[in-house]
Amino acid sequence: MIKPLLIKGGRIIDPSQQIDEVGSLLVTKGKISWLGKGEAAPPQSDHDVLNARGLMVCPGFVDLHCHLRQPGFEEKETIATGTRAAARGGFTTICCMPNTNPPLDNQTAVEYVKSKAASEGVVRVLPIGCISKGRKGKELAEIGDLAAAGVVAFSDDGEPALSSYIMRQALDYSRAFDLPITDHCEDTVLTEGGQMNEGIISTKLGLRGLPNAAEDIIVARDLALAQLTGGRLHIAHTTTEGAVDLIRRAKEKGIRVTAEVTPHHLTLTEERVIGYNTNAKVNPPLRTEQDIQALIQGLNDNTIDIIATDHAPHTEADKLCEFALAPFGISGFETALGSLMSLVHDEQLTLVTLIAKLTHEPAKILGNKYGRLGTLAIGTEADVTLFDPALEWVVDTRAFASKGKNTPLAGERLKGKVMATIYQGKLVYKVDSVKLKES
């Protein structure tokens, strides 16, 4: 019998409770079962003592955006992979977008995942459902069948849903079935051929631009659809100051919108690309330094509702290559909060706000069995992340537990780290730093 975890002494955060004090947490049987002040002593004294002093203690992270590749792609990432990845960077529940081959619109594909994820994975994975067959936007998926199969929303990530009426009709549905339409908000005929943001450096780069309006325009549809039928909308990675507007107006008149942000559209801008650098190219693209104080001004006022990764692993060999040829996506699991860290160190958001928008804020989203995540309440699931946030540490991908080494930070330093992830009271990460002792 595993003996209760005593996570003693660190500053514990948890927005769902407006909770900012130092104590200690108690974890017994999975759950949380004891919240002290101060040096409280807990009601029981035979428990195991994680040592927390200096450390944040957290609810952890929950990624409603991220790519797992399998099934199809296991050489890109697989999911032990990819939530062992997860873990290193505090996250205990990942939902992984259904662009696999085959792709997650079916039930059978969805059980795949899930028994997968019970096998091989070390944190919480939550699949996303298709939007439409195949991911073609030609013919609806069976909406029905993937939300008894236990998806947690829609999307055909990748594949915008350009067709107006497949976009109607699935928000139809999300209003039945209490589940959120993500959508890669991207006009194609505006973007083909497209390779980083429209701009001046794309100009001096010879590379065609990926224009904002791209994004804006989709934005606009979704979020009339979504006022015409009363559904869920939830806006994947927005990255430009005209998709915020559209959304905060959206908010003002009631239409039932959530957005995310990625850390990487928060803290990088587009002169990442130069020296055509493939690890860098991301769709939707790195942008200007305007539009991420837009995304940082949409998160301080709830406009945008959380971060999500949109962690999206390649090979090495899919990267090395000219810049046209590579393929869109940043592996962001393990540097997540790294990055992140650098907006409150810049005092462009406070601590309390990232980890919001990482935990109570995306599990609000999730709903229905979900909502009891991004909590440290007693007697929920002991999904704990512990980090240091003043501690520096420079990127080293080979020590990544994700296959994808694609980051543009790679060799960096950044100040922030996460110490331990304890999922369902287990300890599936830490760092040879954190001791665990026996009390």
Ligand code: DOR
Given for the second form:
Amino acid sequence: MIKPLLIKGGRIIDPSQQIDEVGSLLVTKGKISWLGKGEAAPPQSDHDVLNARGLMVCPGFVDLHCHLRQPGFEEKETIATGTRAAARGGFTTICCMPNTNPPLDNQTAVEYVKSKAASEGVVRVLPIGCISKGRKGKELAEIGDLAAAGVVAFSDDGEPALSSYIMRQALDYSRAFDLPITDHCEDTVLTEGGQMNEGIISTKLGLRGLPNAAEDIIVARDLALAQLTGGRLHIAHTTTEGAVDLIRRAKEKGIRVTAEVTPHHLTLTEERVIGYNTNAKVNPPLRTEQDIQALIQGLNDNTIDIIATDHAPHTEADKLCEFALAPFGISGFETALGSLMSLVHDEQLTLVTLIAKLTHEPAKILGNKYGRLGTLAIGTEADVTLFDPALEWVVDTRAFASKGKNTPLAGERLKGKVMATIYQGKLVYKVDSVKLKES
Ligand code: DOR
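The structure above corresponds to the form predicted alone; please provide the structure of the form predicted together with the named molecule.
Starting with the chain above, the whole complex follows.
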């Protein structure tokens, strides 16, 4: 029998209940059973104690966009390693993209991911199904079958749904199944051969650019199709000032759209590519300070609903090559909170907004179908993240649980660190300095 666990004396921040105060949480049989303010003592005394003094205690983070690579690319990541990396990053629910091999465009592939996650994962894995068969953009996938298999959204991520006809059909289906269509917005005709953001730096480096317009064009088209169909559109990894403007105006008109932004697009500019750093090669590309400011403004005025990692692990060999040959992607789970906290330290985002964008807001997009997530409400599954907002640490990719060491933040100092992660009442990650007292 697992003993109840008292998470004692932390600053509890739960935007879903507008809670922000020091107190303690009791976890019993995997559920949140009690929340006490200040020094209040729990109703029962026979429990283990996790000392949370000086730490933030919030709902486990919910990530609507990551790549776990299994099946097919197990050399880059597996469900076992990816979910452990997620736990180290404070994520207790992660939605994995279907650009695997085979892609998640049929029930069997989805069932495979779900069964691997159940047997080898340490956090909740919710698969995303393909929009089109084989992610080829030619023919709609079996949307009804995939919905029945339990996918939480549809996406051809890595590729846009370039055919407006397919996108229209997908958005029509999204209404029937009440599941979002997550589009990777890139006009690939315009970006062919593109390696980084198009601008002065790409010119100086002699690399072909991916212009902002390539993103804006597909965002504008998708919004028009969402208006036409009344479907549920979710914009993946928003990066441009233009896209933020378009989404803001669409929301004003009542179009059903939600949008995400990644930690790297919020904190790093295209300058990271200088020196042909393949670990800064990502799609959409790192943009400019002006885009970053628009993205932050978008988060603050709720044009952008959530932060999602787009954790995209690759092997060292994949990235140890000429820039043009390297795959796009940044390994993001384990640095997400540390890099995002820079926005809080710089007073560009409040701590409560940041936590909302990682917990309650993504949970709202998922709805209640998978249990009530992103909350510390009594009776819900105990998914809890503890972090130290001020602890400074140096990113050491050798310590990553992820197989993907591909981050431009390697060797850098971040301020803010996940200290413990609890999933369904079980401690799935803890640093040594957080003390667990077993009774
Ligand atoms: O950088 C990226 N990597 N962008 C994507 O859209 C796909 C992803 C991947 O799968 O590696």
